[in-house]
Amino acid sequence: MTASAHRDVAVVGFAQRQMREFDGSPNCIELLVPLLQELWEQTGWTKEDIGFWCSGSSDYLAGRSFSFVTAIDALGAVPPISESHVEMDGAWALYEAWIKIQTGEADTALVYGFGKSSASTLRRTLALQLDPYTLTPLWPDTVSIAGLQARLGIDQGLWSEKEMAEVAARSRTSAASNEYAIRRGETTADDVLAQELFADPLRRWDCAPVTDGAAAIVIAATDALPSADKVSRPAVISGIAHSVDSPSLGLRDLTRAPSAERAGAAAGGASGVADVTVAELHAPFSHQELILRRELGLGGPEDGVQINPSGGALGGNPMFSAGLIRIGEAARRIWSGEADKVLAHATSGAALQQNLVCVMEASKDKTL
């Protein structure tokens, strides 16, 4: 599904936690109190501010029916609040917020997503969203089907063993400066292939650490910004889509992910992403993000572009918030002045199967 945007929406706030420990992590309201308040700081904004909510989590990860419900309990629901949720990563409910405030429903809106991987055995839960005919019978883990996708990439010339290394070393050094990442440190190929194997050809730096955590983002259309507002370079959302390619492993080529290239040309424009100077790419393995860079027409940093200076998913990949905090961490980059233009990107599904593609500029109204 795709949209053009037809009134301009900038990302203004965001927040984020990543637990490194699971014994007393904090459930899903807990969570989110404190990042709502580092918001309502951020942006100047209260509650009364906000024209719409909308959360991405899981039943299915948190074990229990309604989960998302008890997270309303944070955000106090009395006076009444229009509010939604996505079963998907809360970057697909920052989409909806998106469309929301394009028909003029809301000016502004806050989204969230959360989840506790803690609360099951993560690579087993994820495998109720394969085919339920043909595939979550066998039980196929995350894990066992990323290496399978990595080892089909090695075998066909596309990538190298060395080179996935290059990218979870690039990764841990980078996340070396982020607060919240899980797995971080100087960190060379050499030290990444020294590792014993995990799931061959993958090694544990390879993988994603299973992480708790949430995130929270306030978007607003700009021409109702308060004049107020704290932020003053607003990252403004040119440019979002997302596509979905078959959830049969069987029906595509695992070494491929067509559905980023549908939703980066979407969300591009006519521009394209030549311009861009930052990309927060969701790639819970080091192999997949070779594969998006490939697929979405990205350079590397030999190139001058910026790829995961966040540490991306490898420093910490929390369920249902990952792909969210790929926008907050890429619209960082447009208020600190460090960028002009940056493209954050978003993963659901086995083996890439869905992705979501957010293009953002700096706004070129010096007034806002």
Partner chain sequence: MTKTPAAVIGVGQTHYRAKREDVSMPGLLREAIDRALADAQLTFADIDAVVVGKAPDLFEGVMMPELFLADAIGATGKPMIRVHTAGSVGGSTAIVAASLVQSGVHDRVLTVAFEKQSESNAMWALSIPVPFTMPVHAGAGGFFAPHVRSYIRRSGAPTEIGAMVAAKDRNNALKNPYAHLRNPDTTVESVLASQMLWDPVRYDETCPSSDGACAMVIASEGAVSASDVKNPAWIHGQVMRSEPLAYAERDQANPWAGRDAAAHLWKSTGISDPRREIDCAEIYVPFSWFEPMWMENLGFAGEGEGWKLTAQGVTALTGDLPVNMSGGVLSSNPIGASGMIRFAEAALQVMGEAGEHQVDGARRALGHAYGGGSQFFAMWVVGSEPL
Given for the second form:
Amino acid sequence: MTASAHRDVAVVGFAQRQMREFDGSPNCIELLVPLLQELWEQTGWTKEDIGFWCSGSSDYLAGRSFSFVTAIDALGAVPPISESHVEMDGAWALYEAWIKIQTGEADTALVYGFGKSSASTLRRTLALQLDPYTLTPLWPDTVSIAGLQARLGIDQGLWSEKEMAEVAARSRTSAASNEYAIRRGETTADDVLAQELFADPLRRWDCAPVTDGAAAIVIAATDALPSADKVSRPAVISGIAHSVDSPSLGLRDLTRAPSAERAGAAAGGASGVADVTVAELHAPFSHQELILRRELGLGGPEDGVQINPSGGALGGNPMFSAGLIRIGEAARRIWSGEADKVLAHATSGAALQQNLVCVMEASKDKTL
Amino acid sequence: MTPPSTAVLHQPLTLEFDYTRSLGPVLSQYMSGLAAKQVLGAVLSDGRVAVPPPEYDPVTHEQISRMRPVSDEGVVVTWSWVAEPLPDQPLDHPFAFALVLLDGADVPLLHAVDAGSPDAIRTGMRVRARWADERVGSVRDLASFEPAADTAPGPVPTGETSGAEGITMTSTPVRLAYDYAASPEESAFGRGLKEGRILAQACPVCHKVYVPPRGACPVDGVPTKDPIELPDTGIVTTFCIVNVPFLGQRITPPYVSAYVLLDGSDIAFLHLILGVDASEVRMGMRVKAVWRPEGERSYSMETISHFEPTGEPDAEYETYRRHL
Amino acid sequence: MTKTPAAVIGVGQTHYRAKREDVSMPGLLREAIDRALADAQLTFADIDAVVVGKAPDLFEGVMMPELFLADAIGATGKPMIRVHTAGSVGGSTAIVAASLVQSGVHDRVLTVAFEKQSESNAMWALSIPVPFTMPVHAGAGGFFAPHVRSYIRRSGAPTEIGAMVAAKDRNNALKNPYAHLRNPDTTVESVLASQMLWDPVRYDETCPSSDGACAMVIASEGAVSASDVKNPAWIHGQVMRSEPLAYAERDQANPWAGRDAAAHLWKSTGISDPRREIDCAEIYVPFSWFEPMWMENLGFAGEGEGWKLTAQGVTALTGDLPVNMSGGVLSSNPIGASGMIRFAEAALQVMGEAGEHQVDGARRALGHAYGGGSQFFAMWVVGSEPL
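Okay, that's the form predicted on its own, but what's the structure of the form predicted together with its partner chain?
Zooming out: every chain and molecule, the one shown earlier first.
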């Protein structure tokens, strides 16, 4: 359907925390409380102004069933609230909230994602996302699967270790100015290539660090925005879409992510992504950024497109909020006036199986 | 050892279960084949042969109806080195995970290759299956692959499947180790328990007294604060008598699981009532904590062994009905 | 902003059993999905998006199983969402699917909820001790039985009310070919004679642990017209409400979130007297006493009066407000699917497709689910005519 048929919804608040090891409870309630406080300060709103709440998290990350239940305590959900939860990255919680606003049942929503990746051995726990009959019993870890994908592309001449190193170096360098990133610092591709191989063909800096964290975002229909002195340049969602690919690592061409292409095409709409100047891509491995850029038809820094100015997932990848953080980071570039059109991406599953794309633009009323 | 008073409490948590998976018709054939040292591929609607077989054709969505044997030798399509194997991976020394295209198949299979070192494996290398000595109808029956001399492929099995059948279930042990941490408020509470004290906290907004204290008052969304020491006496608001045994149960039934509302607190918590016949436990009954001996105290609520009746008159229903 | 009217045009259920060892997880889901697609006279190619629901991943030991199921359930190449709101998830999942249509984003959405509890053990998964807490939990029964006791104390309901509900639902289940428990001789007396498991809850007043899946196809007004389905179940309204698990002076027997949700639902569907205007209801009753508790919570009866509806036979299949005609959660309980089964059974009633347990002339029906510690509520009202 065309973008004009949508009700315009804007990202108007964003707060995040990322850390190597969060020394606190698996429901991350200690992180969520201050995040909400920041959002109330950013928007001038209180919990009574929120029409719908939605979160993304994982029981397996927390190590217990119903781990999201006590996280609700952070919301102060008395009187009761209209609320839902996805067992997915918070980016999909934002999608559910966007849908809710489209139905007219709510005008505003607060979405959040959280996860304590360090509570178990993350790359092993994630083997439980694979086919439980034929794959999980072998416990293929996330890093190994990414390595299979990276080598396929290298062998086929689609990308090189040097290009991967350039992604890693740029990400670390960009992350240096992101106070929330946990892996950062001025880095060259040679520095990356000088590292030992960690999971041949991957080096440590090709892989996102295990990261704990949480993030929260407020979205609102543009007819229900906070006052202009709080949000002067809302990031209006011009398109948001997602799709999933086959789970079979053999049936899929691992050098591609057709679901990202489909999501990008649907979210980009008729105008596409040609005039996007900032893209935040959720690529937990360096070569995955290269795959995503191809699938989304995005240029790179050489074409005037800033890729992952936050440092991206290689600077910090808190499970179940890292995708939502991409949306927040991209929206911030519109708020600040740095960009007029941005793209954010989130991924889930093994080797980029599931992908979401959210395109945001400066409100036309304010910029024209 | 007492941790510094600002650190949060940690405790190991293990999730462990041997999942029993019924296989359905397609995977039953596959696993039965593996038990008989035969690798079966699914014949897809486009003619390709896929190993492992998907249960449903990815294009037509029909259930796979035809399987055919493929070789247990093949070629490495891509690989990734595992320098430090994780628990339960196919090999306990460094190895490669690889996509292996078996002779006769069109879709590669993910498995482990026991190559010894990353210098001894390359894309395009031939490998052959190493079968487990004891085969039970699991993907682990195919233990791993090993390098095979770069000779020409042997004959691809022809004809039909061996007809092996009988494997309809597979068992998947899942064991995950977690480091569980408590919130700062729960940690302060736990430290109090170890000292034989019940340290509640109040919400700074609604002033309700929470025990255990909370990282967020569920009504106001702000952390409870400032320890308030409560007596270890209170009442049973409501309860049930557990007669049902279950896997992982730590207390032998029958036992009374009750909501205990301590004097001076605004919320009841679940605990055990002993020292009285279960049939004698009543709503409103006055109870008192029975603490474990000092040497057995921990940071857990289990430091209170149970509650038992004080013998005082029961509380009037009207005094606690708003806590039900 | 006006919603696109949406309707259920296809329903599919599996046979519910303690152990469906004849199928894999993909096979279990497909049994429900294939029936729903056939009912809607559609194929996978017609579906725009897939919404999957189930309760905790620990039940099956698969993290986000929708990912590995994507091909089998026809989601590959499409948007797929996984909902998890504890026991209410089947209802919440249906609501998310309905919203995808009502928002105008999609025309035909497939939704499926499942649980294959026999892959592990529900009591184990629900009773894993949380460090630092007292390990008195004994599954869901141990959690809910104290609140049942509170209800009995508050309402003064006679002891046999719970047994009356159980006997009614177990006999209703005999008219439902998909039901798990099929005990032909269940009577109030036999229920009262069954073992006390979590006093005051008896064995026969308790839901089983089931394997099963339920699926629906939800279509926009336009897609309904374009279809060959002549008896859609129009979605008149839906609601989700949540409150925290435990807060000071929380009413656990008549939770605020449930009351609030029901009030909103009746208002948004133009219902002023639900007792009169709703023809039948499928409500989430995992322990028999929750029927009278929810009758009050939903506003079908005043506080302390819910049990009288049961006692007077109002909620019987032949009563004037039949409840759980299918046999309910007490007869079939694949946890993640149980809420969707309530929503789907409500739809079947207004579609006139409920078979032997059809309520004559049902025109407006309630589907209800709850989860967590009676804190997450999902409900919808469906009707034989558009609102």
